[in-house]
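A single chain comes next, written as structure tokens; it is the form predicted alone.
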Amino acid sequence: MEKNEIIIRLAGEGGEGVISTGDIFTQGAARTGYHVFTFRTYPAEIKGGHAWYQVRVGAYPVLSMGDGVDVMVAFNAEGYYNHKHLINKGGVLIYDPDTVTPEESSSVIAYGIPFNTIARKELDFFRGKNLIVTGFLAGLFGLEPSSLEGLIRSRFARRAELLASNLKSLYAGYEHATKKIEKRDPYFLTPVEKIPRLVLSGNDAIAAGALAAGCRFFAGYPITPASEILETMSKELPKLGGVSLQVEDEIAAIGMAAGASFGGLKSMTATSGPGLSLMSEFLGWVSMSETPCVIVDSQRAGPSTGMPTKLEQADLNHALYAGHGDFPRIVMAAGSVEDAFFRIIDAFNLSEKYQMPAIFLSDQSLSHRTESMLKPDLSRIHVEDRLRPTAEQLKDYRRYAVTESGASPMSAPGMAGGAYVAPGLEHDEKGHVDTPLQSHIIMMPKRFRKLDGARKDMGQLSRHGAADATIGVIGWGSTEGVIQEAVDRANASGHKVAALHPKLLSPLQVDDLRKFMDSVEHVIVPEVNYSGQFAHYLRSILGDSVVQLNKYGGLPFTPGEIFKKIEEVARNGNQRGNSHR
């Protein structure tokens, strides 16, 4: 019975081609109409150390990057053994016999391909490999070659003198797969609907969100992995009026999106952990003198340099803490591609609207994820602009009038009566530095009173799951789609489970929280960090005991390991503490 969802890990030595293989193949799946959701993960170093990618396609949702694998393609000795362990009882092993010799396995179907004498022998074109081998998926699982061709195409429009040798490279290894081997597996990508869908990025998806809210403004410092999100806004901003700037630093870059911010511009930065660490001073600028700008925090396996490409939800108290004082602010996390182009559209809106910084974050597993969506209705967006003054209230403007909100009216620079001072030093309605006690009293509630209209704005929070269930799990960020499925894994094997997933992490929408923790018996928090933040941060608003499932090795959950805990606490109720892997 041939089986239309096929997980592929492709494994070798960076600059070997696997992430390009991998790319390539998932864009073409895509364009047959299937649904594609990948993970990478790769050495720190521009060339060399061990590389991987995974993709998995359906056609249907894919949530995950699933369970085990079932088509390993190791491109060399070290690929092989890594990753070995992990392909699914009869799954696939295509390998090159020149550089691997596999154990025997009567569990798995093997093919031995001589990748690298096709590419040196017979095409004399060895940088072809990895397209041999993107070739050889194709014909072995059923995509047509032309849905590769138009995409090197594309990659090779500017070195023409190389795209005849990459094609014949592609259809030398389709041609191998379909006329010269016997095909032994069940795995079949049968034709499928084709809807059109975008291929996205978590950067791609955040970036192109951020100019649908109206980001004009960009200014950032290449950084492990937000670096793509500074490419894209230099490539598209200037399409639209706008600038991007490419910085000395990080402390730089959130001044220059905080001055544009002033100016009247929507405005972001994008960095990772360490370059927060670099922005914080600011951010008590940009809160105190309540300028809205959108910072986004691609986190990645910390503390110091870490492992720069790797893994972890390991920010999130940098992100409600950071700075010194006491200070308000928009705190999101995305949970998909699809929904990180809304979320920071959110993040804007919330920004521009309450006058203070929005956080938003992501992590490497979602910045460098690629999914299929549909193309979003733009006409369907809700887009805040922030309150600007009305000509009677530029008669004697105060910038910061204390109001019901908390959101008081920012003018432009130019803007006839509208001159203010916006000081880091506290101040009263219009500016002024002079009574700072009896001002700290009244301005501190103003700020902080924006967050009660942030957490009316986001709405409820929708559950995933059974009605009536008795266990609950809580996730945040990149974690939702592998959340749901063990939920509904779960759900489909007798036990009765449910899932939250808030995007907005501060303010916590609280009330929604408090009513779906009170509606189940155990609720569990898995997270990609050592400590359990979030657990610990919804111990200390909540008051609750949750059981914790923490993973910190760089790589994301798979959905077998969190219904793993579900049953786990199923079987032992009144389970609590730390379940560190």
Given for the second form:
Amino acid sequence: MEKNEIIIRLAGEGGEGVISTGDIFTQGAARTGYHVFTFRTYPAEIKGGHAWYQVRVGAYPVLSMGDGVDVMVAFNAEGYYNHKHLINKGGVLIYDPDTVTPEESSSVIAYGIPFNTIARKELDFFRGKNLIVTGFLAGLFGLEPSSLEGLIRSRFARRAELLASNLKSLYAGYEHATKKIEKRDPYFLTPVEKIPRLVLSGNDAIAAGALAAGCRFFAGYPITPASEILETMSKELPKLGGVSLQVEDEIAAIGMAAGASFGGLKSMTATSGPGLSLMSEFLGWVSMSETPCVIVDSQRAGPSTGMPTKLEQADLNHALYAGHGDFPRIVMAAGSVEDAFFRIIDAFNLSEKYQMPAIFLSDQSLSHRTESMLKPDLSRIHVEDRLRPTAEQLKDYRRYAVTESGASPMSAPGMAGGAYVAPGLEHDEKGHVDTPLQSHIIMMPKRFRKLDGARKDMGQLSRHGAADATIGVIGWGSTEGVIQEAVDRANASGHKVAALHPKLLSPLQVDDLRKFMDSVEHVIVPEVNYSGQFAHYLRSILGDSVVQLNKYGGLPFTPGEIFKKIEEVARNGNQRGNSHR
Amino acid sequence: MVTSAVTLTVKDYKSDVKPTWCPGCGDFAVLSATYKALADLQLRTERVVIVSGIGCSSRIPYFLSTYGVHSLHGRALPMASGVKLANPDMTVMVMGGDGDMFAIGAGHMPHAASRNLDLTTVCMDNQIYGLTKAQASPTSKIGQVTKSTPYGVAAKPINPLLTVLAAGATFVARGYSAKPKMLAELFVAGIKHKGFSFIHVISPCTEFNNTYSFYDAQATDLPADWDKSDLQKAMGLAITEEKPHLGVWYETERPVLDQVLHSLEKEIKPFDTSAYLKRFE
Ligand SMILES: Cc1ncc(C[n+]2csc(CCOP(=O)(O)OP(=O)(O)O)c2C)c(N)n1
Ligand code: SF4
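We have the form predicted alone; now please give the form predicted together with its partner chain.
Below is the entire complex, every chain and molecule, led by the chain shown above.
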């Protein structure tokens, strides 16, 4: 049987070309019309250490990394030994016989290709190794080399000598696969319909969405896995007349973003957990002074410096609760690269409309993975701007006017009659701070009321899976695709399962969650963290008990892991006896 | 400078909020000098933003009719930087205490100075924490007895002028609350200066650290022939001075951050989402 979906994993020494091979192959496959989904992990060090890259390529949408590995490319012995046990039955091993001596195995089809020797001896171009491997993969699976050639041509457009050697390397690999070996595996990337698609990373999507939402000020401090957002904004904002700045620390970053927002610009900062910790005092100021501001937190494994290049969804508590005192905030999390593009726009809209901090959660796997997506339907983009005072309102301006929605018209420097002091102190409608006790009683509900509007604006949550499900899966953030895949698999094998994936985490869309939980017998909450932060949050608000599924090894879920849990719950119910009612 | 047809007077810059400072507090003179400087420059109230941190001195924005930000303890500089970058042609002043700017917010000061954003920063130095009632500040003297240093301050005081000179401030001056006329002149010069200006104001705390008689006797003007362009000399004086010197210590020209940033692109275009996304095809 021919298979036109392949999970390819490349592993070897960091800096050896593992990531670039994966990237080029992925781009080429996507240009040929395939759907792609990647995952990369590399050591925190710049050179050396163990790196691996995985791409799942399919003729139909691929929602996760998939289970196991169909094709393993071992760049060195360590790459082989670390991953060989993951190769699926009937899978493929590609290795260099000069560096790896694989064990005899009847269940794996092995192709030895001396790519080091080819690069060094035949081509006299050692750095061509990654393209030899890329070409070999293309040849083996029947991918048109022209799609790859185009990519290489644009990469080396201005370096003619390098372009020639790289193209030679690509075709050397391609010919090795098509002429020198006998194909014994069942994997083919046969031509599929070419639908124009985009291939981009989560961080690319966040930056693009922010720009589309009207963000014109950015300040940040470099931190993995969020730095690319700072880099992109620094490149793009000046072209739009905006400003992007690398500043001295994360406190300055959020402070400048808040200052620029007070000054009239839509503003954002982006960081990871350690930076969000530093920003927490400002979250309260931003909410108290009702100043819009978007804060991206691309989570990585903690606590403390933790594992900077590894995945964990463990900043939820922090995003929901960081900062002293009681204050409303928006917290959102995106489910996929495409979702990140649209949801960051939602985050801006809610932050601007309701004048409060919007924390947008990504994570290492989402920020750094590339996915293919259809060209977004730009008519879906709706951009919201903050409420400005009318000429009439400016005659007796009340910056913090108590309104039904809670949001008040916000002036900006330059507006005559609109002057006010943005306070961190409790204040009255005019922003005066001399009667805090009376003001506090009035202003707390005014500020919190805004959450009701935010909740309504997000519309209804839509479920995925069986209409008559008995098992529900509720997740958040970057696990959306892998959960959907597991749910589809479970339904295909006779279970009745549905998934719900809220994107707005503060305020929670309680009614929709309630309805979903009431419609099923058991609820599973998968999250990539140790303690089950979202499960606890759901229990605290909805009162139901849920079955936790936690993974904390720094890597994403595979669909099989979630599927297994679904089967287990289907078989035994909730073994701990705390079925959710 | 943007001027309006009607002449603005000191009164126009006063808000209806009355200062809550203790009688004789040095910050009153700073406030009056601010009113006067803004009136001298005829700046329209809606085109001025006063950004402060937290402390007695940081209450100042509430007493002006301009725009203002009362931010967090130590965070006035980043906030003001954001305000200014969003509004490059408005006047943004950063005002606060020695604790705000040289203890909790000290990390921002050298960066603000080195960026040379066009901000006018006024540090009201009373060598004590006023608002929290008499603990040591980073500029308290060695041996100074305060509530938190009952046996005397052990640390060498931070030298604000030396710090900002070393970091690259392009206008550095010192004033004294007991000399209000000079104070207003320094503020005018600082606001007019294109770049990061820092004005250190000796602003005694009558409640917890009344140093008026000491500074009345000690403070001296810079010599009439003082060369404002000599950085080494200014730093030398900051290191060695025994009596505090008042006046403009140093002034130079360097490209200003907001202008540099806003001149990066010759042609500014609106964002075209679909054109932007083409790079990912
Ligand atoms: C994060 C934080 N820590 C501590 C405080 C308490 N606090 C308020 S003002 C202040 C120091 C005030 O001294 P200074 O900045 O010199 O201003 P002054 O009151 O003397 O004008 C302190 C420690 C605070 N508001 N925030
Ligand atoms: S405590 Fe000191 S600094 Fe504060 S208002 Fe009173 S005199 Fe001024």
